[in-house]
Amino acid sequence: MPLNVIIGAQWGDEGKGRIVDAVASEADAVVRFQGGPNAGHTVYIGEEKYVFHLIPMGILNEGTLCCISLGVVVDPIILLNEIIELEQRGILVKGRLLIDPRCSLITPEHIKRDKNREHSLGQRKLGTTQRGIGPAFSDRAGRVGWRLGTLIGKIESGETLGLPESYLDACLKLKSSLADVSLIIYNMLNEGKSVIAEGGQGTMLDLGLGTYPYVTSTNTVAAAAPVSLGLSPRSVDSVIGVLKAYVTRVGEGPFPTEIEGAAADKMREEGDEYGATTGRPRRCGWFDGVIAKYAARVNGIDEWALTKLDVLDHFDPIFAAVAYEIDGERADELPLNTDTIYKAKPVYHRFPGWKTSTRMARKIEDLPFGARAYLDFIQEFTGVRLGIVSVGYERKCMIRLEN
C-alpha cells in the first residue's frame, strides 16, 4: 500500500514539481493535497515549459491518474484555464483529472479581501500571492465558505448566488471531474497501487511549524497529506523531502542565510529564481543545514531529492550553515520564536567550489570531487540519505542514487 509523500523542505520553490514529474511515471496516481493556486510547479520537456498551479504534475505522464483532494482550495477559473491550456498543447486531461467536491472555493471576494489586506498592512505585509488563498481558508475554518460540489448543486437548482456568470460557468464545466478522491485513493492503495501525494508549498511556510506569521494558511508538512486525503496516517509508506542546493524565499519573513549584492544576483540569474506564480524575484541564500534538519524531523523524511546542484557550479567558495549565533550564543536548533530567527547569524562551513559543469552527470561518480563532498555533507549533517540529485532543468538531468 505505497503512499509516498513529496514535501518541500525549505520555503517553497525547492523544485517539487521537477521531482514529482521524475517519479510520476512509476506511480498510478498523483494527488495534490494542500494549498491552492499560489503554488507554481514547473517542468521542462525538451524546450517546452509547463507551469502548474492546481493540476498535479503527474498529468504529463500518460496513464497516471491525477486528483485534487479536499485539502486544496480551488479557483475554478484558474483551474479551468489550466485544463484548456494543457489540452490545447496536446495533453489529455479529461478523464484523467478528478476533483473532490469537498474542495473549498476561492471566490472573487476572497481575492479582493486578500489584496486589500496586504495593502492595508503596509510595511508589515506578509508578501502573499494575493490569489485569495488566506481568505478562502479563513472562511473554510469559519464554516461559511463554499464547497465546489455544494455550489454546483445551488447553481443547478437555479438559486441566485451573487457571483459572476463566468465564475459559475467555470464551476459547472468542472462538474464532470468531480469524484470521491478519498475513496478512490483508498481503493487504489488496497489494490497495491502506487500513489504520490504532492505538496504545494514548503515546510517553513507551514501555518504552525513555519516562520509565523510569514507563512501560508494551511499545513504544508507531510502529516497533512493523510488528513487531506481522508486516509489513516498508517497509509504513508515514505516521505521524500525536496531541497534546493541553496535556499530561496519569496515574500517577507526571516531568512538567516540570505545573501545580497552581486552573489545574490548571480545566484538568482543562474537559477532563474523568479516566482512561477507571481514573477517576483526570489530572495537567495546559502544552504541552511539547521532548517534542513528541522524539516527532516517534523516531516519524518526518509530521503532527500536535491535540486539545482548545477547552479553552484558557478560559485567558489560555497557555504552551508551548520548552526546560528544568537545574542552571542550558539544555537544548533531552529528557534521557536520568529523574532529570534530574525536575529540569527549563520555559522558557516566553507566548501571549495568545483567550478566545472555538473549538467552532464548521470551517476554520482560523474560529479566532480567537490560536488560529491558537498552532497556527503548534506547527508551526514541531516542524517537523511540522498535519493535524487537534479543537475539541470531538463528531464534527463537527473541522478538516481541506489541505497
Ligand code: GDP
Contents of the next structure:
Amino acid sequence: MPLNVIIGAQWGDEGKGRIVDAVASEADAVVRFQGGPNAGHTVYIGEEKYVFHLIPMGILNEGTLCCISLGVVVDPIILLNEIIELEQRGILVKGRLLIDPRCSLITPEHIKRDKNREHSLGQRKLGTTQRGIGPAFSDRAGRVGWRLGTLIGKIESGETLGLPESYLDACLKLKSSLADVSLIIYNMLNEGKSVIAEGGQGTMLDLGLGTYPYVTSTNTVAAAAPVSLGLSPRSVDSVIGVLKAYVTRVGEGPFPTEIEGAAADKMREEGDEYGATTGRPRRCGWFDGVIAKYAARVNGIDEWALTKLDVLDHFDPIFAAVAYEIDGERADELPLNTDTIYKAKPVYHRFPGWKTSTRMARKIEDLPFGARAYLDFIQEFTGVRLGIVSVGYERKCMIRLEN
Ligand code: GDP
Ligand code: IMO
Ligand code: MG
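Now show me the form predicted in complex with guanosine-5'-diphosphate, since the one above was the form predicted alone.
Complete assembly follows, chain above in first position.
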C-alpha cells in the first residue's frame, strides 16, 4: 500500500499529467487505467515539452515502473510511435513499460467508423477525438473486438487476420512488454510499494455520470481504477481530484459556465488552451462549483490538486458558479437530464481579481490575498481540502499544502 488514484474533475485537460509528474517521483509504479489515445497529458521539463497519449506520465522518472492496465484501449501504432519517440529523446522505455495482454485493441476500422459516424451526424456530431475510441469500446462490450495478447497469438500461429501488415508488425513489437499488470500491482501493494493510478479524460466525460451522449466511452471516475486493475475496491487509499481554476471543454455538449467573445479568447491565450491530442481550440469558462461538488461526491475525492491559478492573474473580476437557475428555479445539484443542463444559467459569486503574478509563489502565504480568498472558497464550497496548487506549467511552479 498505498494506491492513489488521480482523476480529472471537469471535462478533461485539467492538468492530470502535470500532477502525476509531480507525485510520480514518490511512486514505485504509475498505471493508466481507462480511456485510450484520446488522452493528451502534457508536461514540461525545462523547455522540453512531452505529450503522452497512452504511456503513463511516470516514464520520465527513472525508478518508476509504468503499466497500461486492461481497461485501456490500445492503438498499437500510436503506442509504438510514442515508445520510439521517447527512446529517441533518451528516455528508456523498454523493460519499464508493461502492458496487460487483455487490453482491447483499436484497429484502423475503428478509426474509420469513428470518423464516418461523426461525419454522418453533421450538426449533431459529438466532437470526438476521432481516435476510434467509441467503436473500440463498443466492440469490446459486444464481445467481438481483438485483445492484444490474443491477436499476437494468432499472428504467431500464422492465421490470416485481414489487418494491415504494419499494424500486425506493431503488435508483435509490443510482445516483450506484455505482463499480468493486475498481479504485478497486487504484489507491489502487498510489499508496501506505492502505486498511482492515472486517469484520462474527466468526471463530466464519464459514460454514465457525465453529460451523455457528449461523453467518452469509458468510466472516468475513480471507481474505474480497481475494476481495471483487477483489485478490490478496498485497495484504494486516496483519490486526488485535478481541478482547473476555471473550466475548459473540447468537443460538443453542454457547458453552463462557458464564456464567449474577448474574455474567452483571453482565457484561451493566457491558458494556452488548445487540445494536446487534436490541436482544437478549447472552449473556456468560469469555475463551476456545482460540478466540482458533484465530482467530489461521485469520486470520493480526498484532496484537490488545483491547476492554472496563474491564468486568473490576468482577470478582474473573477466569477465562480455556486448554483444554476433553470426555468426560473434555483438548482444546487447537477440536473440528471442533459437537455436540462443546456438550460442551466450559472448563479455566480463574484471575486475581485488580484492582478498580481502568482507564478513565483511556493507557499500559500506567498499568494495575494484575493487568490487565497478564491482558494478558501473552493475548499469551503466543495468540502474538500487543497493538497496542491499549481501556478505555472514548469515543474517548480507548485505549492504543496500540509494536511
Ligand atoms: P491533462 O490532459 O489533464 O493532463 O491536461 P493537458 O496536458 O491536456 O492540458 C493541461 C495544460 O496546462 C498543459 O499544457 C500543461 O502544461 C498546462 N498546465 C498545467 N498546470 C499548469 C499551471 O498551473 N499553469 C499553467 N499556466 N499551465 C499549466
Ligand atoms: P485528457 O486525458 C478532453 C472528449 C472529446 C469529445 C468526447 C468523446 O487529455 O484529459 P472520444 O474520442 O473519447 O470518443 O471523444 O470526449 N475527450 C477529451 N476531452 N481531454 C481528454 O483527455 C479527452 N478525451 C476525450 O473531445 O468531446
Ligand atoms: Mg489532455
